[in-house]
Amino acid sequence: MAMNGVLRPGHAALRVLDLEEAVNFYGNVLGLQETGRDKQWRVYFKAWDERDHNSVVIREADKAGIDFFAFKVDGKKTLEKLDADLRAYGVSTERIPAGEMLETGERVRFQVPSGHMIELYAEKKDVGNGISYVNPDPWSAASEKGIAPTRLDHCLLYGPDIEKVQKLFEEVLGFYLVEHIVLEDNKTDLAIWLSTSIKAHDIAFVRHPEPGKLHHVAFLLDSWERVLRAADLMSMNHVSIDIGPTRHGVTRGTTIYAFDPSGNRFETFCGGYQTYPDHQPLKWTMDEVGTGIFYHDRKLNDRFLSVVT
């Protein structure tokens, strides 16, 4: 049982410019496992240690970016309750029938004030991770293909009205604020990190004038050594690296950021800390925002702030 019924991030649906180029990248460079293709020409992937059928879905489009980001809830009863709670809060919801996405149950889709589409769902087929459920080995051969993250971990989204987004996530979905960056007025947030678990964040938002923008999707690795290995593999495959390997002040993760062939930014990281809803949120001020984002350099990379899809 989750602390609030929302278990974890479930899937990110991304737009890419060239489908087969993206399939090669996500499958062979990032090292995700392809789990299916559907009649809508969408391709499905999962990280090696994920048990559900998919966590990343890509489709070809004229513009890169994100279609929606989803969270898995702990059962149909919770899904029905949260749908009703959203509508009572004044949020319009759409029911997406089971099977519209491969091996995925009914979804509840809604738009948050930043312009992003968020989904909730309760059911997705367990396809396992290649390790037995009885007397399991610690890893499988798939864990060595490409960068090979263990899971989809979180995403960072850019858009307006993030204070309204925070209120919705806290009051309806049960998330809580872990860290935030405040602007010079010491009142208005530039960025917020929200959690539905004991992770430092499951989703984050940055204030931005354009709605519905993607900054990055993030994938978890097991160690700093795996982050360095990811950097090597990116260089070997001529992947465009944004910044890193380095460390964040915010969330304390060790990280590298890069771009897929369509220009969608992704993160491979490890570390961070555990947190709980009764912890006081950590605050960063604008005079130390460089340290907060990139702890080693103590300054911001302009591209990191301005390039979104």
The other form holds:
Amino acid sequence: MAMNGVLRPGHAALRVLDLEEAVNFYGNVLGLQETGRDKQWRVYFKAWDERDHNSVVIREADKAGIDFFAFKVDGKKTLEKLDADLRAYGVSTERIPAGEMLETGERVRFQVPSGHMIELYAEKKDVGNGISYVNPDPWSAASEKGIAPTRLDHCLLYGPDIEKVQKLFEEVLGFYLVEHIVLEDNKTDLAIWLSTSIKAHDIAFVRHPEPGKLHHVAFLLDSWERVLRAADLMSMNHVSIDIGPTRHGVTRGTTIYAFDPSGNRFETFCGGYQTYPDHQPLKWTMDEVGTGIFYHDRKLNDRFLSVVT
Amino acid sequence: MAHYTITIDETGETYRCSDQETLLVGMEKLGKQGIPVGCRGGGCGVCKIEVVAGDYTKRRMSREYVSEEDEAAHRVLACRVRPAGNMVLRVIGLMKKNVCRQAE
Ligand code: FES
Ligand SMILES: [Fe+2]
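Okay, that's the form predicted on its own, but what's the structure of the form predicted in complex with its partner chain?
In what comes next, the whole complex appears, and the chain from above leads the way.
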């Protein structure tokens, strides 16, 4: 399969209530690497195995939540084309100049019907993963510091009109539906999982009355054992755990949901099957929705549908 | 470290909470119920309470769920408040219905 167009999630910009507390959490507990701070007081991080300069950007604000979520595209030409395609589709876009975010090229920003700001960009400085590009070792000291996920993996966002969001992601950005939960009417989706790659999801949405909400940002771990190690580290550091370690029925991923010190949910995620655009989407019905979300508990917890930032 | 008695007005539930612990985590630790538990970080608003009586200290909480007027009127988030004396509180968060039903 040729990988072109939209490549992968690139960065998530999050709001936190206390910057230094969050810096300690993302840096020392989650084990991301701090890569810079800018004039707007934003702090930049990347996961140890990511090569581009940043994947998580935090700023202090009076409310928690997500400012924007971005995808990297395969070049400047694609960026221009997708900007034009979005406008032709009726979506207004904004160009944010190169350098507005550290080491990051020009971004195209637009709002999707669920109320979220999504960005596309083609360029971000390759700072490497700390391992040589020639005769590389498989891992480094950085891969053991804190929970130490390998990369930003996906996010789950809550908002209205997710069928319109799906159409936009499919028709303009080239994503495809991998799994969905259908409400009792057997027509309306409660939730959709969308991929732009062979990952079981790159972004997901749950139907929710308030726009622009964050359910979680997920970080990838290499094994179930690393998920269990993450749970130990969370408890050692008094991290607020939502649920897990457990498995999702949807995507088959193993998981922990937990919260950063400002209440933004994050996920330490491992696995998920590989998929292709010609695969038939998998469907979950409301009588098995608990199994779909939390495969072992077989029921939703109170927090799944109501706790968002 | 001092301990205080916290009373949840509607249910009459009481628990002891130290001044090192938030009202929410103090409740959870003892296996008690009454205040809905969400993110525990002041971000999601589900643990919103009204302090009817008692002194407390607080940390920053999301303006999305606690306005300045709320804060002035002691409508705060239980996960961002630590007791500085015995307290009486009322649960006013969004998930109140769920939790009060479970607690009954
Ligand atoms: S539990 Fe989320 S704000 Fe208190
Ligand atoms: Fe996830």
